[in-house]
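Form predicted on its own, single chain, as structure tokens, below.
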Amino acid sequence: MPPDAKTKVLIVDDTPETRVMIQRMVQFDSTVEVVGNARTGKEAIEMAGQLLPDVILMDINMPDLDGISATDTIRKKYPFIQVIILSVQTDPIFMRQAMLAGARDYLFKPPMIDDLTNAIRSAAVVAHEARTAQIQQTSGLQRLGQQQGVEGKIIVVYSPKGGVGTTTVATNVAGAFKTPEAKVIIVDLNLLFGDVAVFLNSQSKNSVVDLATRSDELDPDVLKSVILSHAASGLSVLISPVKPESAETVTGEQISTLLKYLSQTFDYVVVDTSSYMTDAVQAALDVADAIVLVTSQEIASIKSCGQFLRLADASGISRKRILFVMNRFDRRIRVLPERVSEILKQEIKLVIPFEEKTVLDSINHGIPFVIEAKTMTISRSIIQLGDLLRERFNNGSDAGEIPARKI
């Protein structure tokens, strides 16, 4: 968001005392402007159309129309408006219904001030991005072949150490970026042993190799014939080859051309990679707008990331393009991100907690947990990672250090 822009917030609750309390809480943030108060779900829908707020703070239990139904209607009419549910309901069924209706977040009443303001800020970034995209679309601009040369962002998820969860991070980062307005594709560049198809329960005889080897003749029809559509998430998917030996036919130059072309068609191109520095992986790193470098608390993983950072320095990969994260974080293990940041001289911007059951359930269902289980802590951390990346892109490639976030 522009640094001087204020986030317009609409508060919806049938209790006057609660509306006053919430308004006082959000006014601690000078970047937030409360533009209205609604008492019912129907009133919320009407005021949403009149005021076009960035964020709505929505209660669930209200007369005439509940907050979940109101959220569903508002999100369908005004998809750029982001809704945060505030409720006393702790039943997971309500949380799931809220997320299916399109709610951005779900906080219990009474919320902590920090939790509420952080949720509003994160939602505001998404609202601004979606509003901008809608304005561009309404103006009749077409992404492909625009004279301005506007392109989507290429995000490469990489770790020099296998087994740290890069595919988990990549598939869920893609899911975090997917909105009704944003076109997102995930590309599996682990050409020998890629697992994106497994994680998303997708199968095809075509793969990234089929597009890469035709990089000199790419067009929308060629893309359509190869790219999969993942119905449960709305993501487009480009899987790794079924026959690993076909990877030998792909060059780094072809991968570079392919990713650049995809960035002209999609808003976000998320690339999963192997731990081996193949020509394909090197090409992806070279064209990436952001590199999500993943480590775990294992000493071998930390050492490998240190070696990669030194290689990045030597090969001209700016550390400003690298967003360092620690996956599978377990507080019981006495390897702290602050200490790793100090040793490697690269700050770990975010930690992703170890929640094995959530991850396994997600893989078994073939749906990213950031979509299927938004209220889990691990999902919130991925959403924060997406917000960090958006902030970087909105501030420009030459922006300074990205502020770290803790779960």
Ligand SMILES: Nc1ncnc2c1ncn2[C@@H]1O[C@H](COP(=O)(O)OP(=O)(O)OP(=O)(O)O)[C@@H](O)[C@H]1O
Contents of the next structure:
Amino acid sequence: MPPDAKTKVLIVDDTPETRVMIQRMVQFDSTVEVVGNARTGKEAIEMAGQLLPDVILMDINMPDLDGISATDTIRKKYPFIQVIILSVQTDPIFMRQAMLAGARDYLFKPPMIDDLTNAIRSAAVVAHEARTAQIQQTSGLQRLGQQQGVEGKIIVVYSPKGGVGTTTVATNVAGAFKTPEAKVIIVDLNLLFGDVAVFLNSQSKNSVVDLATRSDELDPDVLKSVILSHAASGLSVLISPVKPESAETVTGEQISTLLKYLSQTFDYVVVDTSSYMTDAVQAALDVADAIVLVTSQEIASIKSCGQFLRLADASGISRKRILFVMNRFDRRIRVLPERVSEILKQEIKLVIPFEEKTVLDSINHGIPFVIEAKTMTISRSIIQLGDLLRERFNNGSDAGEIPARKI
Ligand SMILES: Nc1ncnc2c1ncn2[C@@H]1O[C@H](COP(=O)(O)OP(=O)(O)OP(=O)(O)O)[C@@H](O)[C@H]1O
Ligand SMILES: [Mg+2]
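Please move on to the form predicted together with the ligand, as the form predicted on its own is already shown.
Now the complete complex, all chains and molecules, led by this one.
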């Protein structure tokens, strides 16, 4: 307990003389403050709700409602309030009932002053701890579920060529963004053949489709019922559907509503995509604050990225939103990022090395390597990617400049 905090005590007894006597005894201890007196069980419940005392000194035999029933109700409604029964009843049956009702202590009347003081002091410590835990739990829940108004960033990881490492980059960049303060979610928009569930070893019958199709009724409870929590990384996860046929029902509009909603709850919304340009992927690219475009050193992949960049130009996706990276980079292969940057007129900002064992181990363990193998070169490159993105979001320069989100 804070040193200057007084223990708030409510006295409940139907006899006026007893109330006065108890009050005098209690006030010998200067750390205690009597905040009220109740005469019946019902009054006790009412005053407990109004005054929220730390400790209640409760009689048993009272008109309208006895002290044990009142204790039961109070403990259920306000679990942090500690009840000490003060009774003339010496029968163990009463003690057992009091205990079952949630009383913390049982003293015979009239109590010894030391016994009463010690009982109140120890009950006060428990009350204080329980009160603090309840506040933390409530604010934790609020943070989890009701936190809205965050201006989170949507990062879409995309490649027009399959198999180049989009899912690897997406799950790991999400891991790189995760800090104790930052709320990060990874969303799998590869609705037909999504792999995020495999990469993070997460299973659920609910998927991103269940949220997207309820995009007009999203609220914190709906989110909580579908979003998974990945314990090893602290990431929130929205997997693709187990039954791919349900993906057909999702529209691009629903996806953009969902992603914008998530960005008001999470600091970073990282989206994995399919190389095939579905309505869902198109919608994600449209609302993205940043698009991480992934190529490998293979000519087919580089050619497809070139086509995508031309498509982006034609469809109004600003190149300033695109952060081009080369994954599976092997310096023995003479396809150099500088040359590709030149040819496609889009600078490759980062290369991610080919590190087969680290990547495979991470997938087998279901934990992003950026979390379980932080010191590996590949992890450092992904951390750098996270830094580049943060830098863009923070200073809006061409290191890169990112315009306001398209809505
Ligand atoms: N930097 C890397 N070093 C070594 N292996 C890698 C690297 N990046 C990805 N891989 C491997 O390449 C394969 C494809 O990766 P991933 O599934 O991430 O690609 P994708 O683009 O998401 O594929 P898909 O088109 O099927 O969704 C995986 O086996 C993965 O282990
Ligand atoms: Mg993939």
